[in-house]
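The chain that follows stands alone, in the form predicted alone, written as structure tokens.
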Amino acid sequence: MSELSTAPELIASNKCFGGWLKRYKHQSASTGTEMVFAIYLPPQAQSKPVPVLYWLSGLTCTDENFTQKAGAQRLAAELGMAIVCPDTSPRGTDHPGEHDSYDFGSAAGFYVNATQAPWAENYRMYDYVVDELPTLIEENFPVTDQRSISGHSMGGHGALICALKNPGRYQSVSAFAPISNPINCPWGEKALGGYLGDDRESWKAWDSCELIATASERLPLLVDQGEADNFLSEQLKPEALKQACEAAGHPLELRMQPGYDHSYFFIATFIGDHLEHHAKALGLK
């Protein structure tokens, strides 16, 4: 066991396309709160270790939303993949303004390490996806060290940075819909605002548009956008990227998806391309 986190606590099991979907809750080094994740373990990990999917969850929601609308779980369980989805923020701490907006504090963490009081104590949920929650999961569960990462929205923005920013550590990556551009948005605005400071030169580090300049790892990024999404335009910015991935020669599969909004049934739509596209990055095809 990792001196990292306490062992994970068993809260809720369902047995599902002959796996099993649990929920468990630990005590978080990296948040210094109690922490909750989700995680899928196909029937095939009853008999040897399988790799694992992240999924990285949008602004309002919890590890609940992917396991309960994706309806990611029966391919899943045909490919032998794990899937881990951890919540989108800290609970509990009660920082003042932390539950005033749906966009800011509770459920939406952004996926960085934030340096401002008084978030840079709880709202690292960078080092807790990236570092802290798979080591957990690698020592408790049956699950190799092969990582892949996707997600939705806020969740999609930190699929590809944490991809971008840790170049060997996920075999690949996707995103739905992400908040491609932060650093020119208003949700990525207020969120990096709040949590990182006024200077905006220290925002590019959690920017994806900025990170693919100068990535080493040229990981083929595969991006599902709804062109009915009412977020398109001003908070998503697939464009940026796309003029970001030409620039630097990075590789980009950009699907835009006539009619599709943001909900989760656009996700349900297309989930299962992201997870063949893991699975054969993931040596499962």
Given for the second form:
2 protein chains.
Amino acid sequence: MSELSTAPELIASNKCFGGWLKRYKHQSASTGTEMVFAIYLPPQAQSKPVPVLYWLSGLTCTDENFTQKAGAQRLAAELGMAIVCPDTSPRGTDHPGEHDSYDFGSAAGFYVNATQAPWAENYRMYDYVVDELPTLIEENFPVTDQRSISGHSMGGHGALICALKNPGRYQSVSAFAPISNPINCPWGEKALGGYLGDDRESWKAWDSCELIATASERLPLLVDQGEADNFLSEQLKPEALKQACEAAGHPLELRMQPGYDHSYFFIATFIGDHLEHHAKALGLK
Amino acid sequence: MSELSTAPELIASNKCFGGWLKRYKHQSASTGTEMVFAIYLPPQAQSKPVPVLYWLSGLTCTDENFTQKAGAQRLAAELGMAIVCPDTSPRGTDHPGEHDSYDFGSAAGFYVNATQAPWAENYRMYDYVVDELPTLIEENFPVTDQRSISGHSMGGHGALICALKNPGRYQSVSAFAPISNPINCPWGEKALGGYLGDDRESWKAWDSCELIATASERLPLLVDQGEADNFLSEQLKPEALKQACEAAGHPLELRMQPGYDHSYFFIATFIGDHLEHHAKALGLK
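Other form of same protein, the form predicted in complex with another copy of the chain, not the form predicted alone:
Whole complex next, starting from this chain.
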């Protein structure tokens, strides 16, 4: 049973590029746990509300990987864009097996709503990211209701499904090395099987390639993928995303980047292009 | 007894902003231990030798803090500047007390040559940073002999003393929140007392304020210091640096930055200005 959501409580604050990077904790109604998130408020937010880019991180991450390693605050400060980084799973619970592997349970919530015990009680990261967190952000911070979404790997796919399942909710979407077709790769099969159970039909509501076929809104997808990414062929499968987009007539800019791997050095290199993409959609350019 | 130096052996490689961030290990003659360092080679290094900025990190750090958190590779790739990041102490030894505190022993070498047992055998970070590492870099990588040096906190002071003690060796120097006057602050007293012994006169050869008084080369100092830095008044003492420079006529641009703390978010905010400072001295602008 979920407890009610509580107001965000500040736990850390650092001035950065003239704005402020702040970390908060709050009780989440979606997950029934305490959740931590980070928000970067650019200098412009001191005088007017600014739009928000939501960033969803990948397996093993917290809210801190992106804020420390992507170098995004520099351009966000120039553009006047807030960035909100949620955690990658509920924390503080201790279900059997929850902390035993890097690709399931803690830090691996996959941005779905689990239906299987014991996960269904807390692993509701989709509701948290799509509904609860934006509501909390828009009630408590100097931001507008203009939202974009991006992420990396598990979070890149999370960004795609959040946008595809919610027409009109985001102005733009992009992804770095997303797990494009989780119903057909080991990471996805493990996660969706665990959170959703054995009925593979039920997984399709959480797979970007499936969702693209029937999407009612066709926001252009910007996707960067390193060609030297160790997970490329077995887990990420950008060709499946490409085929799904071609079949459905969904606009996709898939940029294969020679020599780049799965790390934050890859993200840092191209995050500027993604922020520019979102800034245009958010009316900042 | 030191073993001979060995050639660098690649341990990691990531493409980043069109160049390559590489980590190497090698046996150091200075420290008698294996040492790890990182080098960022910008795209320009694929066709011609480039000058090098040496970055010295602070207490608790390794070569990785700067490469992951400062966001320096973006501008280094634009400017055509390599960046070399050594570790902050020898590793792999286990002297009594070596790993007991964050501000002495491992990850706290203070860029001095220790004279006291048991530290004198391995804690020779000054020789390593000033002589051995640049020789190794210039023999093994596509770089020129044009060098600049910068760093943070313990490493900010390290950069100052490396430059002040070696006229002509560096084209430029800068520092973030340096421990400006270690002979007069708790961090410095603990480190210099441990590595150099009780004779405080011997410490003066490793204190930037003392060295400024008699410097034979007066490279302009660029120093950024956050006004909200928790270590400002007790440990960092920029006013001592300012007084030493004023007394000696040493050029100093000390920039007090309102609201900024001691973190890498502070460094990331101003690293661009420092790279521009070094780029001019290195003939890149």
